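Form predicted on its own, single chain, as structure tokens, below.
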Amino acid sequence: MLELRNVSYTYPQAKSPILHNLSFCVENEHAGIIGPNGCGKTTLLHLMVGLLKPTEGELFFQGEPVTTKLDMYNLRRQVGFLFQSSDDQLFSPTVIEDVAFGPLNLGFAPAEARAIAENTLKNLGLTGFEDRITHKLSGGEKKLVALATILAMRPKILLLDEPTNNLDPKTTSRLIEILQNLELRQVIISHDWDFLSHTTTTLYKIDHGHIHKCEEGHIHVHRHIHKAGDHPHVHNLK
């Protein structure tokens, strides 16, 4: 459904492109993207939702090049993007207004938009948050509400940029549970190996401006000590 084809991107005043002749296609999978800081992971997602325009190459949606404002509108109706910082995503006074904003812009009547928003909050375990003041929420609560604003628009693809940044373990576990139960394509950027091991089926690595699918079978094994006892698990690495 979503593809970058032979894309390069150079930031203004940069001497060289951060991404160079890169091709990436969102397949029917839960994909994780890893790589060192500054390698272009967030840039990649921004290119995929049109927040940045490629210096070279093309963005395709449903097999067609995205060239017009209407093309981009149709893409953004079906591709949800969770920003690294929830404060970049939430702007309404109350939670229900933030979550209903997307459905309203899709053309739903106010009563329908509110019903969609309430149901979305219920599905995320956020019943009772409707009239809470958005900027007074905790970091973890903001992250879940930001996710609700996206899911209320019923996307087919979900892009997540470092979704566990500054989250407590309880909220991280809840986010894992939510993502595991969503029946839609997902692309997740994260430095959190534990999180990726529970939420992704395929890993990609960005290195020197290119993206590579990590080899299957190359794993890293370690253990965590929980109240219930020793908990070994594995992570796909490369």
Contents of the next structure:
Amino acid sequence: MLELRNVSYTYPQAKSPILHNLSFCVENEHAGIIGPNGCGKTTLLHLMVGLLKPTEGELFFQGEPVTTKLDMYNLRRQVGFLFQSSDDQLFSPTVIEDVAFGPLNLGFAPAEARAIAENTLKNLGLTGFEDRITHKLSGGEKKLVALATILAMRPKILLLDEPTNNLDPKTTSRLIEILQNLELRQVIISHDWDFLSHTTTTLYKIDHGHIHKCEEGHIHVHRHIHKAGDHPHVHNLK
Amino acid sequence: MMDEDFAQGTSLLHHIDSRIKIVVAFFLVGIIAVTDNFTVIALALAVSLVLLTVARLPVTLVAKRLVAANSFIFFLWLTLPLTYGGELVYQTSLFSISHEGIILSALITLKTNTIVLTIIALLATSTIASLGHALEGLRLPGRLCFLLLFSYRYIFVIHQEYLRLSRAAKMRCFQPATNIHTYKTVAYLFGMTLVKSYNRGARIHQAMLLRGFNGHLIPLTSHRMNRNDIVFLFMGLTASAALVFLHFT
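Now that you have shown the form predicted on its own, what about the form predicted together with the partner chain?
After this comes the whole thing, all chains and molecules, with the earlier chain placed first.
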């Protein structure tokens, strides 16, 4: 549905490309992407929604190359992108205005947009947040409201850039539950193996500008003892 | 910082269309600002007090705002009567107090308080967001309205970003003094805040583009003018016209 074909990207003033002759297609799956800091994960997502233009290669959406502004508009109304920082995403004074922003841009009348926004908030368990001031929400609330602003546009694909950053375990498990119940394709960047194991079916790894599908069976849930109670922890990866 | 203390309410003034309130405030404040006629200002003060009563705002909060405004006026009283010159009402070998200076100080004090009260009653009873949309409705350039709305939304974030940086500096034992090191550090802090804000602006723009933004903000709540709005506009303009008339006679 959404595909990057033989794409390379070099940042201005960088000596070597960050992504090199890379092909990636969002299949009917929940894909996880891992890789060290600075390996180009966010760059990959930005290329997929046209925030960055590939130095080489092409972007395809629904089998057609994305070339014109109209193509890009069509792509963006069907692909939602949850940024790393919710403060970059929530710019309206109140929650309801922010969630209704997308539907209004899609041409819904104010009353319809409000209904869509209220419904989206309800589905995420955020009823009563309508008139809250966006910059006064807590980090976890901001993240969920940011997700609502995107889901209100009813996208077919959802891209999430490190969604669990700075979330407490409770909000993280709430996010997991929400994502598991969403019937749309998802691409999730994360360093959180536990989170990926719950939310994704396929795992990709970015390494030296290339992307590899990880072998099946690498993502799994297992029972084990936590040495430090129920504190968050890192699993030994090898 | 900048809580919209007065914007929430159920009074008649809270329900008047923000566009109308801006227009009425524009004329009233304009007249108060240019006139030097005490009768006109006194009447305008009466009008603003009536508006304030209609808006049913908490008196203590309004008083606090007035104290803030009058703290600047206080310094005028310290200097103007002593330096303005003209007919003297009191004189010692050290200083003299002039009649004209006192009159001028009184004029400025009255004008300032009247303007502050009018603006609290008319503009502070709307949220910044609704004022932004109203200004756009009054055909002000869209960019200026964006600037108002986004400054309001992001001034907190920019301030927090600055505090984070300055905390980081403090945690590494930075102590401001009068030396090059301090100037350099403070310049870095400001510079870094600027760069970060700029980058954040770029990311917010991206987020808006991804949600179908095409250069026009569509307000969620569209206010339809009703009879109250029209009556209020008529009354506001009549009051302004009366004040203008009084000023010239």
